[in-house]
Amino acid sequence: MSNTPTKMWSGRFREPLDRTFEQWQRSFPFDWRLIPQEVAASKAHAHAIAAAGILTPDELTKMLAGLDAVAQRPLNWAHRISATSSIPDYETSNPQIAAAIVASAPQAEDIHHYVELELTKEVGTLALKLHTGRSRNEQIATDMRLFVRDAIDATLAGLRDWLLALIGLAEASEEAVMPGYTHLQRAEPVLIAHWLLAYVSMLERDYSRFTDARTRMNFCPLGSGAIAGATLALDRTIAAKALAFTAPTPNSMDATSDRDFMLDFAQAAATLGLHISRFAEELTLYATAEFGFVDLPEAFSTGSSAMPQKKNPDLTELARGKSARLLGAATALATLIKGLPLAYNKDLQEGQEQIFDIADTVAGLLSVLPNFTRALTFRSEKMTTSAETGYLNAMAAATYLSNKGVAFRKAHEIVGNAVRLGLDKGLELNQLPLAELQTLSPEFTEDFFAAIDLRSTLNCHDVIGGTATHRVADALTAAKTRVAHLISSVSSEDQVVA
């Protein structure tokens, strides 16, 4: 009998595998990203099957050393694909790379199986031992989790930067004004730093939903074995320490079969996507001829080979349509979840190939947004007269009427009939003599036109998130001391680590 079979499973079965079901059912093809997360879950079971008696210390340094060597093998393709000095970064799935490395182990149904046997060429049969007290199941578990906890750092880490880049477009515009919309009708006034920390907002609640996703998923499976606890007496608290976990997972069941952190993950990549799209979308109408708000820079746009003035914006489109990918990775991945019974299925092998995209989407949209976020140019001069035309004063014209004792109800009615007036004789609020305002209210002094002035509509929303001029000030500043303080808490955990 061979001391390295086949299949890690192999000894119940008589008969070969059908070829082609064989090739179908296989996963290296795509979880050979795995490799950093398989080679680190484990070193650490490596450490908790040593403390077990398991391996000697001297078996427990040449298995350290051969897993090593083993996450190597990537970089090691990289070196030989890349004609520059540059390694490209395989876990963003260089197709040369992954290629070449699906290709050396054509054998290997699995990234399991890929580690196994190359360990095996590297520290011969003590290769074997490592399988002690542990199951597959509980591995993918793992790997999983670790390549979801990377996933997330990278996108927090990409969202700072992109909240930097929209803070600081906000800074930039200063006390430019835009018209608002709402049902895509211009509506009021606001400041263009007012609308970028609309999307700041939402950065945060996208910040928070990953931070707490990843509080949730932080726990060790090892030591779950395949359903029901590993044979062997672990400490698992090795394996979870060693790894950066919070603790061990406290059911063996659910920490094999639990693909929740997944699920979170994907929600929470695909409420982001929502907001890139919404972000998308606007730039995609304020740079067209009509609005006429936005020059998009010319790094991130295209032309067309037919018309020769032409200058799309693909990125937007591009961004807006990476959201439906997310939302419909998200989808299936819920849905592929949602009927399966306790505990492991190979059904869950399928969740992986979405994650993997989920991953790569947003690192994808994250590696563009701050950079194109901080080229725009805004055409202020035109966004301020669209600001000031359109009866948007008419909001500050009822307040004003309010302040002068009119009940609301009345005074939007007489504003209303004001901008009646004003339609049919093509005149804006600020416009219409006073004696035609006096018909329609005693309450219209000299002192309306000051009231409706655009800064004065501006600050006449002088509430905390408003649009007043000092309140977005603050807001400004509040802002930044938020960012400042998620960047500041980083480099705290990463001195703390080191």
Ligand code: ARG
The other form holds:
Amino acid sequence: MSNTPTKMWSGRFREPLDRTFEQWQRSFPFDWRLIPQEVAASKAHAHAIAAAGILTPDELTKMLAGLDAVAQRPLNWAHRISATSSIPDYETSNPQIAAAIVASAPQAEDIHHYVELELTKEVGTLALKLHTGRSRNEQIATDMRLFVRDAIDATLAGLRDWLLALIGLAEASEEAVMPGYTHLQRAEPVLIAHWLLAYVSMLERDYSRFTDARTRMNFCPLGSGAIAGATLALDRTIAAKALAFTAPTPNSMDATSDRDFMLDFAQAAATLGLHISRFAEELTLYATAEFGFVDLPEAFSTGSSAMPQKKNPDLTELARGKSARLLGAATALATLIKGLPLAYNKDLQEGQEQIFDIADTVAGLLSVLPNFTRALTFRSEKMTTSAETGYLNAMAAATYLSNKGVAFRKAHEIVGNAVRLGLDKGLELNQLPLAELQTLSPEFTEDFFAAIDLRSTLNCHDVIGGTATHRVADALTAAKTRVAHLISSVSSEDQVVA
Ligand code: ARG
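Given the form predicted on its own above, I would also like to look at the protein as it appears in the form predicted in complex with the ligand.
The complete assembly is shown below, putting the previous chain first.
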């Protein structure tokens, strides 16, 4: 064996690896994306082993500078390739950058090996001391936590932006009305703002799912060793603090094999994806000629190469499609973890690509949805007409009778008969002559017509969470306050860190 082994573990081996297997089992072709996380975790570990007396202060300084130089490399590649000075999160999946980095290090088995090899180029054999008191098992667990933590922060920022866009659109829609649907059949009129605030509620819950996941996962595996804990009396709080984790993880076997932090993120993303797909589906429908509620913004639509008249809702269709990817990735991760014996197993390497794909997919979705939302315009006349036809005021009519003392079940029956009458005559409820209505119930009087006009139909839903105009105005104010609070709590956290 030569002095510089090509593997991190070659000592006990006498036979070379099968070349195809060797290539196939590598993770560097995808885990190169963890360079920033691996370097940050390595710097934190360097501080911890220096405190334990393994590195002199001079060696520590050299080691940290060397690691910074290694972290700079992907930026250099990106710069060379795309002429940008930094890699935006979303662009790290740029295949050209990936190919260049991977080709630059043909020996590297995985991200841990890569950083060690590159660090050796920077600081010589001192690099080989860095692995004292640590294992790749705790490193990958740490890197992935750091990656997921960043992905959550990026997702939260995207969600805040989309929430602002939805609230802005709700505010701009003022008191405009649309038909609300159940079973995709016209049900009752609602304010457009009320409908949009339904998505605000969904996204707020998504937001809290990501926030919860972040809090739960924010513990540092470093010092857990391969399975049983570091073989060096490390002060684990040093690395935990350096990486802004709440504390060290409490159990080394769990810390090196737990991936439910990834699952939490994946499942929160899958749920967000489901919400996105509902929004996308509604917009796709509302943009059809049949509904005609929405003018698709040209900037976010595409044409047909065959049919000159077409303006296609590709954004919402793709968004609906991307949710399948998110759900698939969450399912793949859950399946991966199921039945794995403690502690680390190489199967876990398979989870990384799912997480990268989720992070990219969510980042992509949230890069287009806020501005798409801002660009939406409603055909409110068409929406109002649809809300005024098809007996959407039948519930309000039954409520009118029940307010007059008629039992609701009876009132329901009477109004059902009135609807039947209207259907036969081709008239809406408010077009039926009072005399005819009175043959169904003597309780119908002249005030009936005002009680079932569009505004009254909306305003009879005067409860918290209802679509009565003033309730929606209150709900909008409350949503604005909550989102402003989300935004200010992030900027005050930034101040604490700064
Ligand atoms: N590339 C590996 C992974 O992603 C790193 C951990 C390797 N550990 C090991 N004992 N082989 O899981």
